[in-house]
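Next up is one chain by itself, shown in structure tokens, the form predicted on its own.
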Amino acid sequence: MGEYTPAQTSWTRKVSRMKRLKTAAAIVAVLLLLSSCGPAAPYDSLKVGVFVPGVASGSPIYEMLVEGACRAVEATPGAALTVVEAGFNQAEWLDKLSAMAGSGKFGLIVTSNPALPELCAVVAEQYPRARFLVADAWLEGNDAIHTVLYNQLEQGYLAGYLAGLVTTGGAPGSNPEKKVGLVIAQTYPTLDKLIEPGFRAGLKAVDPAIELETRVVGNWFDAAKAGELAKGLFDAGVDIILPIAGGANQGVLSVAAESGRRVVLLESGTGVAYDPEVVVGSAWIAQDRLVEEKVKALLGGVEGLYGTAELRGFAEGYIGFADEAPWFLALPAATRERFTAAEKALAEGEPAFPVTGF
């Protein structure tokens, strides 16, 4: 329980290789768009394309997506990998994904985002031979697509429980207001249906009187605006914030450092040099591990995955908490003990967070 491996913050260990991949990605994205107008080349079952719906750097979930695919390809003789970053304009994702599939160059396209199964289904209608693995998403019944959803009710609960402990006096600098902040890039299904309800449940498990204040940045990169929103929350009595805003998270971290307030994170691990006087902890998902396992299985010809959706959570080790991180260890012992007890209870199914569909 609570086990964490450095592979979950893989980006910093692969910087040079990832820079090469990113450079190739920009070129490949253009080539794919051009080649989609001509005859499709034969699909190569060992050619893997990673479609990043955004930019990988600065987004832990996409960093882990790329890293997991990299490891799977490296372990598969004859396999090759291409990374395409689609950017932040969601209106362009379908065209870019269609160009990627239409090039006929990839036997498997790997991506991650709750919005992607619907786009993949549209593309699969256009290109019936295309096959997709979508992590952090749910879609059943399409024979071209395999999806895996994380039980982020549990992840949100862990982050919320720790935030609740902090705001009720479990860390130096906490105030008596019992207010917690949530700064998000935008609303989206996983946040609305899983993360936020789990986070709120964690807060209420500590103290039902805790209030949650939410602010919306409007995009995944405006750190200045995220900082402004964080400052407003801190000025209103909030003493800890959960930011879910991709690259904009840095604005929250910076303002928290200036204000002497705290931040709890998702999807980051012990390999990141966060200030222990700012970050109190991180509830992670093992996206890199899951993507590596699934890509290996699909490249290896494992049958029965396409057309199915799976759920992974705390009990299977795909949701966890970085309880060996220096920032968590800097908390008072009594706070850490209460949190560890909550982790143990969650592992035993208390509280239970069933997800039957999405």
Second form
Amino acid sequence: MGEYTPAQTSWTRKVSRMKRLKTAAAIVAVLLLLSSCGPAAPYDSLKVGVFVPGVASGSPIYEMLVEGACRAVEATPGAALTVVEAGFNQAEWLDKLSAMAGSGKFGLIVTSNPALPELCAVVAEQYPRARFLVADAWLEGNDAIHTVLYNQLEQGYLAGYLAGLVTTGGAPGSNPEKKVGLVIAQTYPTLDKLIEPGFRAGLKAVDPAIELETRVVGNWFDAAKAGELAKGLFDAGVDIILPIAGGANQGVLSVAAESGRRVVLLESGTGVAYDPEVVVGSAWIAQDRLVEEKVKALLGGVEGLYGTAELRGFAEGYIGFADEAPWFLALPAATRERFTAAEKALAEGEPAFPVTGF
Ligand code: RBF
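For the form predicted in complex with riboflavin (RBF) instead of the form predicted on its own, what are the coordinates?
Whole complex next, starting from this chain.
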């Protein structure tokens, strides 16, 4: 015996056809709504994944990334942290980042450096529920990504002004040639557009005759190669070098110590025990504070951050100089006074370093 089904009159057939049409229209409306609202709702998780594009140890900017995320997670009940070091092979970063997002575990992936927004954008297409905070980078308009860029024109200027004072005779170890060195791991947009022009502006503010010589290591870890390049620069009359080469900076520091020459740094805070006969100072970025504040805000559900890019600089206290560090305090008082005056002028907008878009 079959089941009883009421015979369909032409009227009931008409109603069910209308129902089907209405249902189809509703589905289309929902799909339209979803596609017009940007990416899907984020993974509902308080797990934070820190993606270190390199190795944290030896690179203060990455150590601060981990530290900041750690502090935010400790302050957020129920939150947890996983740190993944992606290593120095940049060709592997996309796959590693994609695997992290694809695991579906992380409500937020936090990373740092100017090359990362592009990779995060690719991964956000693959996994629309993934969300990213990228510090030390700039990308606007991707609803899955929030970025914060530092005004490294100002940071470069501070380092350059001090290097300028040293090379024009402001510290033991300087020679009469007005030559300053820059040892970099690789070229990249924030270096070319912010750090290097800022550094050059600082040198020129002290003395327009100062020359800048640049050498490229080719990676962020080869301290021996960085040391060889530093030796070549010192032999050619350079008396102070700014290294921007992560773990490879160590090679520049050792060769400077052997040659009785000087080094100015970016990023390192007051607490680091550098040899005061080598390091003259460090212009820092408050990346640990920035990352802590942003991770807290994003985990706390603060809205309106994804899709935007922010700029932080000297005026907001995210760039500064390690004035209290023993290695800076070991400089002659006259040099420190001139530097402190330049720092004060910068705080008052002299010179002004506007960054409009990137
Ligand atoms: N800075 C480091 O200190 N260590 C690194 O391993 C490192 N890797 C980087 C890789 C890429 C592809 C780019 C674009 C930048 C990297 N930086 C690294 C530089 C960092 O973003 C920043 O510019 C410098 O630390 C100076 O503030």
